[in-house]
Each structure stands twice: as structure tokens, then as C-alpha cells.
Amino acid sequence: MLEWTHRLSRLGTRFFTPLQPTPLAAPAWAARNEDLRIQLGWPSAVFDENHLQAFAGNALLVGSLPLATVYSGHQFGQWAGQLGDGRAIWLGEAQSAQGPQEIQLKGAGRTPYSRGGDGRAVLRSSIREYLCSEAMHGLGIPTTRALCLVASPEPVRRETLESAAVVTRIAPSFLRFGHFEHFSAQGDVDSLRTLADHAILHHLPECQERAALWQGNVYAALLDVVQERTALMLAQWQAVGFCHGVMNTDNMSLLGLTIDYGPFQFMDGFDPGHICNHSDYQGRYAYGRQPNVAYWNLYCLAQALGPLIDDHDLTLQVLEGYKTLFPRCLGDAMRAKLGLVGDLAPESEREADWSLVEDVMQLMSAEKVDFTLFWRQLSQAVVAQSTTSTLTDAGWSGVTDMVLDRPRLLAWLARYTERTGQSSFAAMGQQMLRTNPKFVLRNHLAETAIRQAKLGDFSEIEVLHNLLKSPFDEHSGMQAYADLPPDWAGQLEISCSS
């Protein structure tokens, strides 16, 4: 039995609508995340038949109080007005070994905020969310988690007829920027304050201490904590080549978690202008634009919190922090990919290191070099070169074979070696292997799992989950999952439809 708390539901029905999930026909387990269950300290009974029915929306867990929250937001840069949990139903907060965790069913049926939709999620997108949230966790990137995936033969109409599924999502909080935009847009300052106080008390208590940095203004401190968490998350996204695809303000977590896995992609060939969302016709959410979009979204949050901060100049001062913090976080993340670690490095050294990063990224971009493979090959080459008495061009062949302009890359490698010294390679190489993953959830890997699942075979989901939960390990015999994508992968199109 789970032990429930209901801190969010105590806020009152201005913030949500109580409702029941819509039953799902013939549910069956497609995936159960035993690792997460154990980490949370929950009993094995969480995956019994009774819980299968509950996670399908066919029954209620004892003590749960299902509801759908209301929020608003900006979508593709335009104010969209009221949105809300259109297909996500919040069951409550359960005590765990990691503190209270909110449990949410994604795809559990229509809510008052479904805007004419059916409230369902399809198996295709649900598999992608289940796998990617766990892949991001394996990479050390803040994210919501996936406890389980339930499949059903129940038909769902999208571009074609597909089958339904429900993902059970876990997070300390699912609060979004859009929750605050909603009440601010309505001029409901009392509700805005209630929500902000709830977030500070239960999820971001560090705001109380940080308020001293902002003239005692705890709401300015709230914005500061959120922009800091967002900057760190974005830097980690960029460092692994992750494209979110739909960074609307209603898809931005107040806690700096990666949330709402829709048309995401880990890049194959490196391209700063890569657009992973087939529905993003203007390229607003291209990989290279993500950091600036995050700032734009933070500005929207700042406007929403404006009535509470009540000091325009102070608000702008807080937001300036992102412009300093994000480049530093990204610089540190990219330096780590080169094996250059240490927060105490002098600024001149950081600038020189960033020049190394920029130059190799320009080469990668010019030739569309596979992002994940390049960094992993560089890591392995550094390890190999550490065991030789003299550096040789042949020793870098695993890296240089990836490009056409070998002289340009060899010249860069000479600068890199001069910066580090071969004597440091052994320690650097091991650090790089723990920083540059061998496995990421490439689109074609997810697609293979989806195609098999549509035939009733869910085994590939488990195979991928086992790889992606430890993406830095070698996993003997699984090399094919780390190789270049097949030609057909380039024809895959991912959109917001799910």
C-alpha cells in the first residue's frame, strides 16, 4: 500500500478539477520499471494486477484523489490562453525513499482541459516517453521518471488508427511555468501567491535563504532558483545533443526537470539548426535556439510573477543571471566532454578551452559528424593514446576517420594535446568515458521497439531500458545499438501528434 499525502489538492478547486480516469480496454503491462520502484522504496505489489488496473485508469488506488490541473501558456511564441492537463490525471503524492512523489497517468482519458481531444496517448509516443525519461535519468539530466507503461488494443485516431497506452509518470512536482501564467493572466494575484507559496514551501525551500540576495524578496528568489535550474538543464541538453522539440512555456518545469517528451530527438549528425519536430515549421525550437528559447520562457515566467515581485528592475536583475550562468554551465559541460574539469580554472583558461570547443563543433557541423559517436571515439582515443610512449596520427584514427578534412582535425588535436599534455590522458580518458555516453535513445532505436510492440512484443523496450539506464558502460555484445543509424532512420518524422 502506498502512503499518500495531498498537498496540492489542499490548494482548492481554483487550481484543478477532481475527476476519474476513463477506463481502458484490456490493459496489459508493456514495461515495469523495477529499478525506479526499488529506488522509491515501494513494494513489489505496485506491479500486481490491482495496480495494473489502477495505472490503466480502470480502478482507484486506495487513498488517491485523482484530478487534472489548470494552466495556461505560450505555444510556439504565441499566447494560447487556458490549457491544462488535457490527458494527464494526477493521482496524488505518495511517500517514498526520495521524498513525496507525485504520480500522474498520461493518457488516462478526457479532462475539462482536453480542448476537444480524446485525452488518450498512443502506444508509439508512450514508448518514446517511457524510454527517454529513463534515458535522461541515466545521463544524469534532471527529468520526470516513468514507473510503468500499460498498453491496450483500444483504438485511437491520430493521422492513422493507432492503439492506446498510459504512462505512469513520477516527479516531485509537475508544476509548470504555465501554472503561474494562468493566474497572472487572470489577474488573480491571491491564487498566484498561494501557488508560489506552495512551491516554495514544499519544493523549493532554498528560496527562503536566497531571498537575502534579492532585498528579502522571496518571489524574486523563486525566479532566481528556477532560472538557475533551467540554465543547468539546458546546458546538459546541449552537451548531449538533445532536442526537446516543443519548448512551450506549458512544457517548462518549475523544478528544472525535462518534462513532456513529445517530438524529441538525440541528434545523429551534428547540426545546430536541426529541427526535430516535424510540426515546427519555423524552426523555433531548433537545437541551437533552445538556450535562447529557455530565456524567453523565463521572461514569461518573470512577467507572471511580476505582481508578487513588485519590482520591475529587480526582476530584470534576476533574469540577467541566466545570461551569465547558462554560458558558464555549458562551458563546464563541454570542457568535461574534453576531459577538462575543475570549477576553479581561471577565466583565461576557460576562454581558451571554449575556443577548442567552438572550433571542433564548427568542424563537426560542416561535415554533419555523428554527435554521440564523435565524443565517444575521442574519449576512447585519449585512453588509447595514454598507453603509448609517443603520440601518433594513427593513434587518433578512430576520430579522424569520422571526417573528410583530416588535416583540419589533426591540427585541432595538436592544439588539444598541447593544452592537456599526454601525461594527463589516462585520467582524462576515464573521465571522458564517464561523461560522453556510448548509448543514447536514437530515433531508429525507439522506432524498432515501437514496431515490435505493435506486434505484441515488448521485449525491445526492456533491452533499451537496460542499456540506457547505464549509457556510459560498454555493454559487451550490444555494439549495434551504438553504431551509426541505418539509412532509413533519416526518413523518420516526429511531430506533436501523440
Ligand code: AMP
Second form
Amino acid sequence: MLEWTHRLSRLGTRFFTPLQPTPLAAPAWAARNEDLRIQLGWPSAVFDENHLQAFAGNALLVGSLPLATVYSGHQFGQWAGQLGDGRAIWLGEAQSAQGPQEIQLKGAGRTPYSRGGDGRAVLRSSIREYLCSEAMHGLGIPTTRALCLVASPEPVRRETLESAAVVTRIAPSFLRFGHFEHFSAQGDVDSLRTLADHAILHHLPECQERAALWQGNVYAALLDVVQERTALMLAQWQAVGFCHGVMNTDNMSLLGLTIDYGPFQFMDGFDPGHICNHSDYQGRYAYGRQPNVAYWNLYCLAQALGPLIDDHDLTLQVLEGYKTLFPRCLGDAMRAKLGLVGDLAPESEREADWSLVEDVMQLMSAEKVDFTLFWRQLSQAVVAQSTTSTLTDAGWSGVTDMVLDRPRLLAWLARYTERTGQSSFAAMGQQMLRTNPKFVLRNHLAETAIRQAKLGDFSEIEVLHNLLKSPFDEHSGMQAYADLPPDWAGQLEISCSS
Ligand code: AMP
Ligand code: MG
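Starting from the form predicted on its own shown above, please give the structure in the form predicted in complex with this ligand.
Every component of the complex follows; first up is the chain already shown.
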């Protein structure tokens, strides 16, 4: 019923191992993403009983050619050698209303790349991946998508005994930096070139035009395009307080999509040093370090592409771009949070705006103010203040009540008002409500859905999905989902195992 193209599988078995998913006992739907199905233009039958079996790995979709791809990567700053799809099985590329989409079953059993792992994913982490993919999409952040979630009573051993699940993931391409590192490390330039040409032809055709900027070198252009997409993604992560948690090079998408949701977290109280991954003892992947880690990872990609670019100076020049592009993307993203939009703003104005951003972030960090709530309350206060004839300190109480140092925040608000003028507040406030989300997937919200799902009730997954797919809307009656985390959330230890 789905129409397949098999552009990746045509590249040959240097790049993957064909294999079948491992059957999964007694599968049941835990979530079906109707919105995504409709966006892809796929028929409602993709959620029928036959497809339940296919997405559990118990049957093959007609026309699919399942396989696991090989990649390598740097983990926590060290070369880790060969990794590969240890539990994700690629079914193929299906035509959709949004162009060909790769379909992957995550947790579908062992592969030649499982390295001692069981090839499974637990229900807990699969719910988190399903919800966070869709939450990121709702926020307008590039991400792999989640089509559905299948749960099974099959036991899976982690710290404790848990149960298995499979997420069906969708993306135009699941290529990672690590795919390129793999062939480069092996000195297999022919395969490296084949893979790069495949990526350029089918996924990043803009490289052809971009090559003109880089002495006609299309592989330098490839690095440049990836660098640009990565910078944009990182700026968007930082602007919503998202910590990925495991930014190893094998978890970096070539298309600049957020991929491989593990111990991620949307920060509650703002802390630039926040570490969401409990096995990240050095804080390598702390929130405030993510942009530099992305640069480090791009450097690894650049090294991998070295034999193709074949010009060290040119490679370094391309990488330099990140150092100006990322701050610009972040500056724009943060200015938008303040209601200040306009790409054409002069540099002096941008610098002044950045100091406004920095000052309020310092205040937030000094008191660990709740990141999401602060920006939303500021947006609402700006809307409210737009209708009063004279600004009063009391009019800002929605935000000033969030901090202990009220005078400091009031002084900042005075500077902010001076910058924009109260007459702009009405338009700015509306813009801010579309930029600063009311709902993010806080750990405790996911945890509630997980606890209920473990008891066989999957309804909370749908409740959360409905909120998170439109996180800027008010959703009357759902205020509790936007409030500060409850006390028990402070004790939550999000396990890194998945
Ligand atoms: P991650 O840190 O989750 O991105 O995974 C790193 C590597 O370990 C990848 O090659 C994964 O496919 C593999 N992996 C993670 N968990 C498992 C598992 N339960 N079974 C087999 N391979 C796994
Ligand atoms: Mg991974």
C-alpha cells in the first residue's frame, strides 16, 4: 500500500546488513500519530491490524527491504570505532506527501551492530522518544518524527525488569555524522564519496549551488550546509532550554534534525551548567556547552570529509562559519523571545539587544528561575501592559513575582521598555506568545504518562501529544500541565538506560 523507493539500499551492502526484525510478543498500540499520518498523506490503513504486526516486527510491509546500517563515531570525546544500528531496523523509503521518508523501527531486535545489547528498547524510553519528537516538531524545531508506538509485555532487563516497545520513526534521512566517520576511518574513500554523493543528490541538493561559494568544491559545500543546519538547530535548542544529553557524533543528524532521544530534558529552573545525563560525569553535554560540542562534532565531520574536500584551508574556512553563524542564530532566536524580530536590524542594535538577553539570563540563572514559565509570563505581561495607559510596576507582577530580586528585574524591564516603546507591546506580545511555548515535555509530565502506561493505560500519552503538538496555544483547562513541576519531580532520576 505504501509506495517504496530504495535509494539507500541500492548503494550496496558496504553500507548495511539486510536482515529481518525480531518478532515481538503480543503487540498493542500505545500511540498512533494521526496528525503525522495525515501530513504524510498515508491512508488510515497504516494503523490497521496488519500494520500493528509490521510495526512490531512480526510481519513485513509489502515492498520493504529491512536492513541495519553501519556507522562509527566519537562518544564523550573519544573515538568509539564501529557502532551502527544496534536496535533500529530500516524498512525503506516510502513516498509521502512530503517526499520520500525513511521508516525505522527502533527496538526491533538484534543486528550485527548490537555489540552485546539486546536490540530492544523499553516502554519508558520509547514513550519519551515518541512524545519528544512530536513536542520538538510542535515547537518548530527540526527533528525525526514518531509515527506510532507499539508496546509488548515482552520483558527487557535494564536496572530492573521492564517491558519492550518499538517506536516507528520517520525522517527524510537517518544519516548521521558517524556514517561518514566510519568510511573515512577505514580509509574507504570510494564508499565515503558514494555516501556523500547520495546525501547531496537526494537530501541536500542545495550543495550544488552552494559550491560556487567554495571554489566549486561540492563537499566543502556539503560541510557548509550541515554546519548551517546544525547551528540553526542548536540555537533553537538553546532558546527553549532543551538539553539533548548525548551529543555523540553518532547522534548528530546530517540533515540537522534532532535525533536519538535519550536522557534529554527541557530545563525547569534555568542553569547553564545543567546536566541531564547522569552518566555524563564531566558535564560534557551540559546545556551551556551544547553549542561548542556541536562545533567539535562538526570538526569530526570535517575531518571525515577531508579526503573528499582535499583542501585543509578550505575546510577550516567552512568551519569558521559556525563561529559567526551560531551566535547570529542564537541572537535572533533570543531576540524573538523578547518580541524583537527583524533580520535586517543593524549590528549595533543586535549587540544592544544581546546585552538585554544576557542580563535577563544572568538574573534567571542566579535564582534558577523556571525557564519556560518565565518567558511565557513575560509574553503575557507584555500583552497586558499593551492595554494600560501608563506602565506600572504592578503591571509586571506576573514576572516580577517569579524572582526574589525584584528591583533588578524592574530595572531590566525599564531598559526593555525603553528599547521597544510601549506602543509596540501589542504586536510584540502576540509575537512572543507564538515564540515562547506554554507547554514543554517536562520530565515529570513524561513520567506520569510512563507510570500509567506501565499499568496498561496509554491515554496520558495522547493527552500530552495533544498539548505538545500546539505548545503555543492556551489549551483551556490544562493549566496544571504548564505549572511548575511538583515537589516529587525534584527527586526524579531519569535513567540513561533505554
Ligand atoms: P545511543 O547512545 O543510544 O545512541 O546508542 C549508541 C550505540 O549503542 C548505537 O550503536 C545503538 O544502536 C547501540 N545500542 C543502544 N542500546 C542498544 C540495545 N539495547 N541493543 C543493541 N544496541 C544498542
Ligand atoms: Mg544513538
